[in-house]
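Just the one chain here, the form predicted on its own, laid out as structure tokens.
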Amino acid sequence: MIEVSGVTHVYGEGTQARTVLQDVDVQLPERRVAVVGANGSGKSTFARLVNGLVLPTRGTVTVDGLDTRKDGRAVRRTVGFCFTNPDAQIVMPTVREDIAFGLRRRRDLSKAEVAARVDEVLRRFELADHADHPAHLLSGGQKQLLALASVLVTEPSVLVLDEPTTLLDLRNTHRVAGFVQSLDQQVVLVTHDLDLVDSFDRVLVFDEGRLVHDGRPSEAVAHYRALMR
């Protein structure tokens, strides 16, 4: 479970601070978890501090009872985090020397068990023709597969992505969509696609750092759609 206590994080010093979360207090045991809020409401913040990227300035962030700020290592192996642009996390030179880079610090896996993992991984993403193209040559939303896949190669228990369809097409926007949902890790999902959150358990709405809304989707939607208005 996430668990969020009395966090502020602010960027900057003196003069130059500026406070990007407020008194944020949330529990998130739910499976499917959607956060959404207008540019620099503090959403994009929020899910970097569930994987340690962004460590707050007051408050604790634990996942599954580990704390972000004293056991980073563990949360980050914990928590998988997925960026918008997937040429940021791409590093290695094809598709399957890519999804295999997670892998190597696993002393227990033998190579045979490496490379079945991986063979498996381009399976359930409909990568397995593309295994030894240049990774960074494929089309957009088979790059955002490709991110998928390299970072759940590594098993983690949490999933964070944040905004993975802003730089899609339709039709990839629909294809990451139904891979998301098909996947068994508890998932948060920072989004401006209103559509990709009807199915989730629980939306959160943030507005000028501050958490304003929780509830369900229909609800949560119309009280982010009214703060537009």
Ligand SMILES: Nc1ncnc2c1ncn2[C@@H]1O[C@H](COP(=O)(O)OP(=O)(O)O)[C@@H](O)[C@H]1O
Second form
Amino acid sequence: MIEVSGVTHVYGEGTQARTVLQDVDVQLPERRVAVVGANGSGKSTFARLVNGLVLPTRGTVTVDGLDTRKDGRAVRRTVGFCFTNPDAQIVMPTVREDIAFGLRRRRDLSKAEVAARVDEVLRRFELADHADHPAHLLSGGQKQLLALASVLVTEPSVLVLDEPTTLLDLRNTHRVAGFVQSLDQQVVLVTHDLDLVDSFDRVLVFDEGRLVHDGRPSEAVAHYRALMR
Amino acid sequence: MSSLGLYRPGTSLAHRLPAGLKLLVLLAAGVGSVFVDRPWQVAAALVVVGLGYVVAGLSLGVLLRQARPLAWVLLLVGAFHVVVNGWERAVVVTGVILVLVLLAGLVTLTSRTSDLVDALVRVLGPLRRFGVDPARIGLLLALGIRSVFVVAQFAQEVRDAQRARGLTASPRAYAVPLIIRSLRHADELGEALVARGADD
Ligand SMILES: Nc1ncnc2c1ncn2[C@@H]1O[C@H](COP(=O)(O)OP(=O)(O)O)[C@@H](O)[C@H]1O
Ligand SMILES: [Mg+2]
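Given the form predicted on its own above, what does the protein look like in the form predicted in complex with this ligand?
Once more the chain from above appears, this time first in line as the rest of the complex follows.
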């Protein structure tokens, strides 16, 4: 469970200071949570708070009882993070190597076990035919699937995705959305694609750093549309 | 750009040799190049490296593409040496650079980056006692290789965008967006590395 308690976040200091999240209080036990809001409303900052990439200026964030401030590494092992731009998060030259990257420090797994897990993920994400290809030769959709595969191979219990389909065409958006739907993990999805949130348990609407609505998809989307008018 | 020096799966002798050994050969060639001072020695080395490509089952086209990014450098260095030290020295110096680049290309074309990184990490193991983290250096190597391709892709996109807007080739109009994109990429990459547990 994700618990965000009394969180205010400020970027910069002094005259540069900018409050981008204000008094956010929310507990998220649901399996499917979506986050929507205008550009600059604080969605990415909220997403980054969940895995400790950003530490709150005030308040606390915990995941399964782990405090992002005190147990940052443990939190990041629990929470996988998928960025908008897959090119920025693919760190190894080839597909297979990038998937194996997250397992490189796993002393509890033998070389064969690591290879088996990587192969399984390659198949599941339909990347087996490209296993030894350079990552930069993949299509945009394949790159995003690779990014997803590389995060999921470490078996996080929560997956946070920050606009994973914003750079994709409709077909690849459906593919990525399909994979996200099939996950056993708890999912926190930041998105501008309101079609994707239909099946979600809960939708958070942010506006200028405040959580202005929190509920079922239909009401939340209606609220969001009214806001944008 | 796509065919530049990245692993091509294969089963040839060149592929099967341990990555560490290949790195060692490359290192030895680098050290040995200091003692080369006759054009025939350079020619012999070129033949040997060329044979390496044949053994690895790589085409002449692939070999040429390894050298192509260097064409301007070789031309400049060669011209400089022809003027200052005469043609023999020019042949030796440009030839040595060419041989080393082709050899490095052969090593990376026939080895998985992860195998090269593992080999490097093993070789650097003893440095741990001086506070060096071999795994970190290995990661840097892999990131460096990956980043070459990402920046090459940016370069292509910036060039395309300029053509689309009908801009003629101005070095500044080219360099500025390229540098900005590369810096932003470095920022995002840093964040992604933390998210993916690189600091564990
Ligand atoms: N690292 C940062 N430093 C300073 N300001 C930032 C930083 N990251 C985001 N911001 C600012 O915070 C505000 C909220 O950003 P963000 O959380 O990315 O919103 P969203 O994802 O909803 O577009 C924006 O105005 C943005 O410019
Ligand atoms: Mg954002």
